Each structure stands twice: as C-alpha cells, then as structure tokens.
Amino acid sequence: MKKLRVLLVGAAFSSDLHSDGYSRILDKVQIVGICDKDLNRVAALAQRYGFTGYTPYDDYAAAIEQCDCDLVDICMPNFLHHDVAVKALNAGRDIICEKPLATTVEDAQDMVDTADRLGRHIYYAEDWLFAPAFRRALEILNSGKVGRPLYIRARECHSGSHSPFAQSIKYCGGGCMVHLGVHPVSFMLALKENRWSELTAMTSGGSGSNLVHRQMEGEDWAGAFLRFADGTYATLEANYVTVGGMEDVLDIYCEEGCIHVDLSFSGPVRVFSLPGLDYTVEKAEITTGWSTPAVDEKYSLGYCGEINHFVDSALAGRDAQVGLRGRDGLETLKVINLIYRSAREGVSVKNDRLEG
C-alpha cells in the first residue's frame, strides 16, 4: 500500500496534536521530514511519537524546496499560514493548515485561489467536525428523532492562550473569537452548508477594554448571534475569562427534544487528589482535589479523526467534507470579520452573498 509522505512544518502544540493523529495510522503515512527553527524541539517530537526516517529542517522554505513529499502539514503560528501555504502549494504539495486559514482575508483568499489554479488541495483542520461526542450529537439530529433544530448555542472558552503571538492582531488576526470561537463558527457553517443569513456580534473591544487580558490587543470575549437560510437560529461565544480548563459546549434544541454535549469535562473517570495529578485537562491551572481527568483527549477532541480524513483523502487525490476544505476555512474567516465589524460599528450585518 502506497504510504502518503508528510512533512510538518512547526515542531510545537498543533504540530503535537497532528502527530498524535499520524503515530495511530503509520499503515498508511510516513513522516519524511519535520521542520522547526529549534531542532531539539523536532528531535523530542520524533521522540515522543516514534517517528523514524525523516528529515530534520530548520528553515521551512528550504524543508518544501528539499523535502520529497506529497502533504505538507502547516502547524505555524497563523500569521505565516499564507506565506507556508504558497509556497507549499506552488511546489506542487497539498496541504493541512492549522486554523484560522490566515490572519486577513485577502490572504486566505490568496491560498484558495493559488490551490485552485494549480489544482491543489488545502485540508482545513477543524477538530470538532471529527470529535466523536459531536459526531454522535450530529447522527442523533440526522436520525429525526429530536425533531427539526430550532436553536444551536456553542461555545469554546479557557482562561487564555499560551501562545505570545496571539497578544498581538498582526500576528494572530484578532483575539478569543479568530482563537477560540473559529472552531463553533466553522461548526455552524459546515452544519449549514456555508448558507447564513444575517449576523449580530459584541466583543470586550481589546486592549484596555478587555474583562481579564488588557494587554492583548484582541478581545477576550465575544458573542455572535447567526440566523440561518432554513430558519435556524444560533449563539457561538468564545472568552479567555473562563478559569478551571477549557469548555467545549454544544446545545441543540429542536421541536421534539433537544442535545447536550460537553465535551471537555465528561468523562468516566473521577479523581480526588490532595498533592494534585500531572495533567487532568487542556487549560486546567489547578489539578488538586476532585478532577475528571481526560481519556485520551486528543482522540476525544477529534485531532485523530481528522487526521485520518486527511491522510485518505489526499491518497486518494480528492477534497475533504464540507468543513474541512480550504473555502470553508475562507468562508469562516470571512464570517468572524464580519462579527467584529458588526461589533466594532453596532449593526446587524446581512449575507449578500447569500443564493436563494
């Protein structure tokens, strides 16, 4: 079985998620080569994960002008998504690029058009399409047995990134929304089909403004209100002001019951420890007394389950769900602009674009 060769470019957190996912199905994918300005970060990597027989680079234009592969995996920090992304694409690779697309518009605009004009294909990597709570959520609402959905609240929150470039907009794009609320928002529109109608939004406006985090220039919560082309109403929220780990919470109410899914603190396992655990959940900053530790986090956050999509899809030289393709990640950054224009000037924002 031909084996799809990939070389990752960054050797740091989304770089880790995405590897989780290929050491499962090493069958089916080779890590040919690892690219990192710090190379004892590339070599832990490796380490960590088993990976063999790759190439180790420190300069990501020389890793995609060298590397003999056929997937470059983009695990930047956003504000080289684009500049990564080209020049993968222009080498004739495909791609899997972190979110969000790119830090501007016109920059993920740029990916999708350079793909499209060389018939290249970019994976949009959107987890929560892949978590299996979520999934199941989904199967129950396409079984009818709830009924029509009415109303969908979801949010993603933590107490703040770790990351130093998301303090900044040019480096991140903006703040909790583009960070955290792109994963509800990509969720809604590939539910949805890209098709909304009208969008309302308020954030804490940044800077001084902000709840907790004065010194990001992004905000660090923010609502949006969505309606939908079918009628369908939605609230996606996203804060760095929620403490004691992250929550990934999906509410969806329907005409003959409604579905509940959090996704980041259910779990089997309860634990009372006086001296604290190592690790319980992403986020956490305390783990003493009662927890509910994660089993296998990044499988239940849907990392694998994307991975795997990707890995076959790019096998097989096709694109990926809805959701998961580079025009999605276009469609959703396009939306969370529009969210904080709506924000920024108080008004309720219409889809032009929108086709009866």
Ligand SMILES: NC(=O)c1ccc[n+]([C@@H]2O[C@H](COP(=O)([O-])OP(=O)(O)OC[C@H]3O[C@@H](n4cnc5c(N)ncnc54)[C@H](O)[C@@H]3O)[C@@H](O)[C@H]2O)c1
The other form holds:
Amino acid sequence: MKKLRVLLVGAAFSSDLHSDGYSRILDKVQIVGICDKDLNRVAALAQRYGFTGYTPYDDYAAAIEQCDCDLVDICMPNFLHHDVAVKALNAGRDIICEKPLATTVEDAQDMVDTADRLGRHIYYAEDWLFAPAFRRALEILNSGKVGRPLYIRARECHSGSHSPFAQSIKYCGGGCMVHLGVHPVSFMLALKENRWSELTAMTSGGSGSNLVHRQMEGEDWAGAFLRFADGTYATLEANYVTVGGMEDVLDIYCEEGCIHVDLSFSGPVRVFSLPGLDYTVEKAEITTGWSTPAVDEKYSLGYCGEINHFVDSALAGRDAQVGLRGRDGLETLKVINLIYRSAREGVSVKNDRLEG
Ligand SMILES: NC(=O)c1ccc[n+]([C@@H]2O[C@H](COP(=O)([O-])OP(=O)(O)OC[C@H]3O[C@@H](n4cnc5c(N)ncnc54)[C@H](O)[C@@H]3O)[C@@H](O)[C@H]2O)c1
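Since the structure above is the form predicted alone, I would like to see how the form predicted in complex with this ligand looks, so please show that one next.
Let us now look at the entire complex, which starts with that chain.
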C-alpha cells in the first residue's frame, strides 16, 4: 500500500500531539522530513516516536522545496501558518494546519483561495471533533433519544499559554478566544454546518483590563452567545484564569434529556500522592494530593483520530469531513473576529451571509 509521505514543520508541543497520532499508523504514513529551527527538538521528537529515515531541516522554505512529500503538517506559531501554507500549496502539497488557520481573516482567505486555485486540500486540525467522548455525545444526540437540542454550552479554559508568541496579537491573532475558544466555536459551527445567525460577546479586553494576565495583549477571559438558524442557542467560553488543569467541557440540553461531558477530569483513575506524580492532566500546576490522571490523553483529546482522518483523506485525495476543511477554519476565524467586534463595540452581530 502507498504510504502518505509527511513533512512535519515545527517539532515542539503540537507536533508532539500529531506525532503520537502518526506513530500509531505507521502502516500508512511515513515521516519523511521534520523541520524546526531548533534541530535538537527535531531529534528528540523523532526519538520519542521512533521515526527513522527522515531528513532533518532547520529552514522551512528549504524543507518545502527539497523534501519529497505528499503533505506538509504545519505545527508552527500562528503568524507563520500563512507563509508555510502558501509555500507548501504552491509546491503542490496538501497541508494540515493547526488552529487558528491564520492570524487574520485575510490571510486565512488567501490560504483557502490558494488551495482551491491549485486543487489542493487544507486539513484544519480541530481535535474536539475527534475526542471519543464528544463523538459519543454526538452519537447519542443524533440517535434522537434525548430529543431536539435547545441549548449547548461549551468551554476550553486553563491558566495560560506556554508559548511566548501568545503574548502579542500580531503573532497570534488575539487572546484566549482565538487560542482556546477556537475549539468550542469550531465544534458548534461543525455541528450546525456553519449556519449561525446572530452572536453577542464580552471579553476582558486585553492588557491592563485583563483579570490576571496584564502583560498579555489579548484578552484572558471571553464569552459569546450564539444563535443558530435552527433556533439552537449556545454559550461558548474561553479563559486563562482557570487553575488546576485544562477544562474541556460540553453540556447539551435537549427537549427530552441532556448530555454532560467533562474531557479532562472524568477519567476512571483516581490517585492520592504525597510526593506528586510525574504528570496528571494538561496544564495541571501541581500533581500532589488527589488527582485524576488522564488515560491516553492525546487519544482522549482527539489528536489521534484527527490525524488518522487526515491521513485517510489525503491518501484518498478527498476533503476532510465538515468542521475540518480549510473553509471551516476560515469560518471559525471569521466568527472569532466578530466575537471580538461584538465585545469591542458592545453590539450584537447578525450573519448577513446566511442563506435559506
Ligand atoms: N490543537 C491544539 O490543541 C493545540 C495545542 C497547542 C498548540 N496548538 C497550535 O499549534 C501551533 C504551534 O504551537 P505550539 O504550542 O506547538 O508552539 P511551540 O512554541 O511549542 O512550537 C513551535 C515550534 O516552531 C519552531 N519555530 C518557530 N519559528 C520557526 C521558524 N521560523 N522556522 C522553523 N521553526 C520555527 C519553534 O522552534 C518551536 O519548536 C499554534 O498554531 C498553536 O495554536 C494547537
């Protein structure tokens, strides 16, 4: 069977998440190149996941030009997504792009237009859509056994990004809403096939007005209310003021039932440790006392399923499912920018592009 040849660009945090996924499907994928300006990270990543026979690169333009690959996987800081993507698409490669698609709607639109013009695919990496517990919730919802959904509440929150680029809007495109809220926003848009009708939002405003992170230009708290064309309401929330570990929570209220999912803290393992464990859950500051250590965290958060779906889609030469296409990443970014506009101007925004 032909294997998909992947060039990984970026060899740190998100690249580690994707690599875990690749390492489980080496029967259909081959990592042929890994690029990072820090070559020690390239070697460490390859060793951690047992990748062999790849070429290391420290310059992404050279890597895209020289590496004989089918797909470029972009795990780089947000402000570089556009440049890496356009170079890779122009070199005839499909791409996987981490969230958000770009730092501006203009750049994201250019990426989508470039891919369309060249007949290439953008696979937009939204892991929430592959988290097994969220998929089970959607399966129950779609079974009709809880009735029609009326109201959905979703949030991703933790205590702050590890990335130095997250401090400046120029490098990342915003604050916690663009970093974390991007997941619940994409999830809801995928569920409703992008048919949102109205939104209104509030944020902590960034810098000096933030609740905790006053050095950060973007906001550290944000909440948005959305209404969808079918009448469903949603509250979507993101913040950097949540200590104790990352929260990924989904509540679905329906006519004949409700569904509650807590991805991070509802595992079957409970531990009490006086010295503390090596690791419990993402972003947990301490590991002493009682904890609920994650079981196969990267799988539970959806990264493995997401990578598997992209590899299958690229091998078959087809688009990803709704929510994971370049145009879905673009729509998410548009909505997030309107959330920022609503919060800034204190207005409710209607979707004038909604048809039918
Ligand atoms: N889906 C998720 O849950 C999730 C989680 C974390 C990050 N992300 C996304 O992944 C992307 C990367 O974030 P991260 O946390 O992995 O960042 P990171 O800072 O951990 O890693 C970025 C890597 O890019 C390398 N790099 C930077 N500039 C470079 C250049 N010009 N040439 C070559 N290498 C360069 C750095 O050396 C670093 O190793 C971001 O878009 C972020 O939003 C997604």
